[in-house]
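Just one chain follows, in the form predicted on its own, and it is written as structure tokens.
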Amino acid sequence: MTMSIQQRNEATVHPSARLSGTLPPSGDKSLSNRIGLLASIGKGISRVEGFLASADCIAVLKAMEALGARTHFDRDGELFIHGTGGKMMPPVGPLDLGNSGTGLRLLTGLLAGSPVTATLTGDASLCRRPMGRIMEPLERMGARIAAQGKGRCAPLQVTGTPLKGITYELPVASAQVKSCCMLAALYAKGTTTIVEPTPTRDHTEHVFQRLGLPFSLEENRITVDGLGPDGPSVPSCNWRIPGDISSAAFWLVAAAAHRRGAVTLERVGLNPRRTAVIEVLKRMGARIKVTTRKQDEKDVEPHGDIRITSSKLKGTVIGGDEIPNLIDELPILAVAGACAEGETVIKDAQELRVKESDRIQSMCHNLLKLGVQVEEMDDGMRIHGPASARPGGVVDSFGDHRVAMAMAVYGLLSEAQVTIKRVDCVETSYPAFWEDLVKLGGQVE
């Protein structure tokens, strides 16, 4: 099945009579990338359970191998990372991050103050995404970064140089920019303070805390005590990464909006700054039960099981301070809005315009093709649901993994099959997506 999809690079999803079952979603992508980066410059061998072996995360590991780390997976899928001991070696050739915007931005921060020169690049989609938002604070710290693409886009040539601590107020709430600055600050002389306009995802803070790296939190201010050009001494650790709630969100919406839906998702990450999607779905009337599990020393963040069953969804307004903590879930929440009674408004989400695709335009285009009443706005969309009929049809992922998966879920809920073009992008974040869709009762060609 998977090979057929990859060969044709399209998938046809049929309406499902029932959607039920139990899944452990794929490992958290954000944690996988951050642990992969820091364990790769650590001392000794780190063991990682639940690492997401997606195209994006593997690209980050390969980049770290080019800088001197060694990695391998055992038969059970556990990842072993042999760190560089803090001494990265100059890479031979550019570091190709594929489609990983997180990987490119975070690695730029990690390399900015280290004694290494490297060129960071990626696929055509990544090289269209703006990098000025990380270059500005890094250059204020003294970094030497040359953007070789138009409009301050990748490829980025990073020439490691001594950095100084700064105070930087993020103009836009962004966990990636914050994390980039935190990593660079480890190699700076003096103290760096990052001020967030709105709290964003705090995976980097959790990983820093677990590793004993020098930082502190006070309300919306993150302060990192720089260690100078030698950088941090990162210990080896044993890690367990929970399931990614961004991946779980597809099944949460599918089960809630389905007439016969009942799905349990096991060991999903329940970081409070990632669970906004659950709160939005509850606000829409979704029947959700969350059961937390006990943590042990391997767990970097809280996790638990989520049970969701068929619900009568109603429209809501999604915007304001909740947007930064569910930015990745907005495409599938647009599908929830298309299935809900009344109007759903997504606003204050201009950030969607500079993702793997312009997700506002991509989702509006596809939903309109499938008969949904939706109006595109500068900062989001206005969706009038539910559609009186869900006729199916042919849509395009626009090379965007979250758009592809959102439209596949819509196919499960439609009255006729939905064909999604260019679905190979799903490999970047959720390689098991199609298999999991079938496990829950869906049909895909």
The other form holds:
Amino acid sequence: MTMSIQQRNEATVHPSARLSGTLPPSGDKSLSNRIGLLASIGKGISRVEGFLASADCIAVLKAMEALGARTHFDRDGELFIHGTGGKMMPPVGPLDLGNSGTGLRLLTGLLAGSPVTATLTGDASLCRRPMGRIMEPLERMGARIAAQGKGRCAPLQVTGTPLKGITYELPVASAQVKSCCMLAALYAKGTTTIVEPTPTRDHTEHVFQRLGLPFSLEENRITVDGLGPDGPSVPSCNWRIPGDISSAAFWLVAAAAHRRGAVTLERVGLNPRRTAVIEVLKRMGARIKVTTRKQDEKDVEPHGDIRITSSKLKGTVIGGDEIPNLIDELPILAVAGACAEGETVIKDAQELRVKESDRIQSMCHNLLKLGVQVEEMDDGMRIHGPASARPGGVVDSFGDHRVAMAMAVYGLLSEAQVTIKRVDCVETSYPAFWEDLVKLGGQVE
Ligand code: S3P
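Return the form predicted in complex with shikimate-3-phosphate of this protein as a structure block, the form predicted on its own having already been given.
In what comes next, the whole complex appears, and the chain from above leads the way.
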């Protein structure tokens, strides 16, 4: 299937007679971003297999190139990063992180205490997202950050300044805020302690550990020993990044809810802080088998294969501490809820309102438009499934990649075609999504 970027701006997905096959989903976005950032300030050349070459992660690499790193992919898609060896160059012009909230927030942390001045910006969606949540702890550490957008939003002008260690209790369960503080803490004088009220994804901790960076973990407290304005000495390293469970989740739900679904996802990351979607689907009655693979020295985290077959799904309640560990899977879990017998409730998920779009509003609007009974709540939604008829129709991605892909899966499960407007955003996290949909037996125009 060959589609140009322009043609991709609208996609029509047809109901599919079967959904089966085997795929490795594309590489983990969170790990790609962290490894991309840290290898770029490292010594020598790091090699990365499975790096996600999506718009978000490429924006991070481009920003790091503007700070002095060099990167290239070989013919097999392996990424080579020539690090700056610690000293970053002052960039010419603003660093444009596109749609990448992780990129902008983590890079702000990395730059806050280093002797560089830079402006970090992004697309319209990113410039609407809250940056006060990172500015607050960074400013307490002594950082100088000027938000040029209204209401403490990007563009952010960061003037690298000597930082001091602090103790900071995260007011929101956010791995991005935690990771931003951990990166800034490396350049501070003294110790920084970050306290997490609810556990969030811990990829930064895994990458720090692999690189021998000075930090320790005790229950919900992360302590980083600051190295001052020269920052850390990051060794070069060879990495292999597993598939992204957030991308795999689209096919997990598609196969579970389809009458004739049987899909195997290979080499998917199985970090326990990311796998709550598997537990929720099991609770909904999905038939899932997970087989872990052996981890070698390049694999920074556990990974394995997930086999999922059709089943009759039933509603469930998703909330509490599991939310941060499936935050990006909530749009596709809303689709699972629409196909399940009984009520599915998503609660405690206010964070969805400040993602690439307001995902509570985007998903409720789209599902309602397609005849699903769904009620919007402040912190989630209540879905009454199963939609008795799934008539198809036209919906919008609201510029949000995960909304676009969730609605495409709904199209595979419908009785008539679903057209999704503005689907070019899928490039941000899963450029092979449409090809994979076709590989599994789906049809898209
Ligand atoms: C991410 C953390 C999550 C997630 C985002 C990626 C990360 O955001 O939604 O897509 O890589 O750290 P928050 O930590 O802000 O919830």
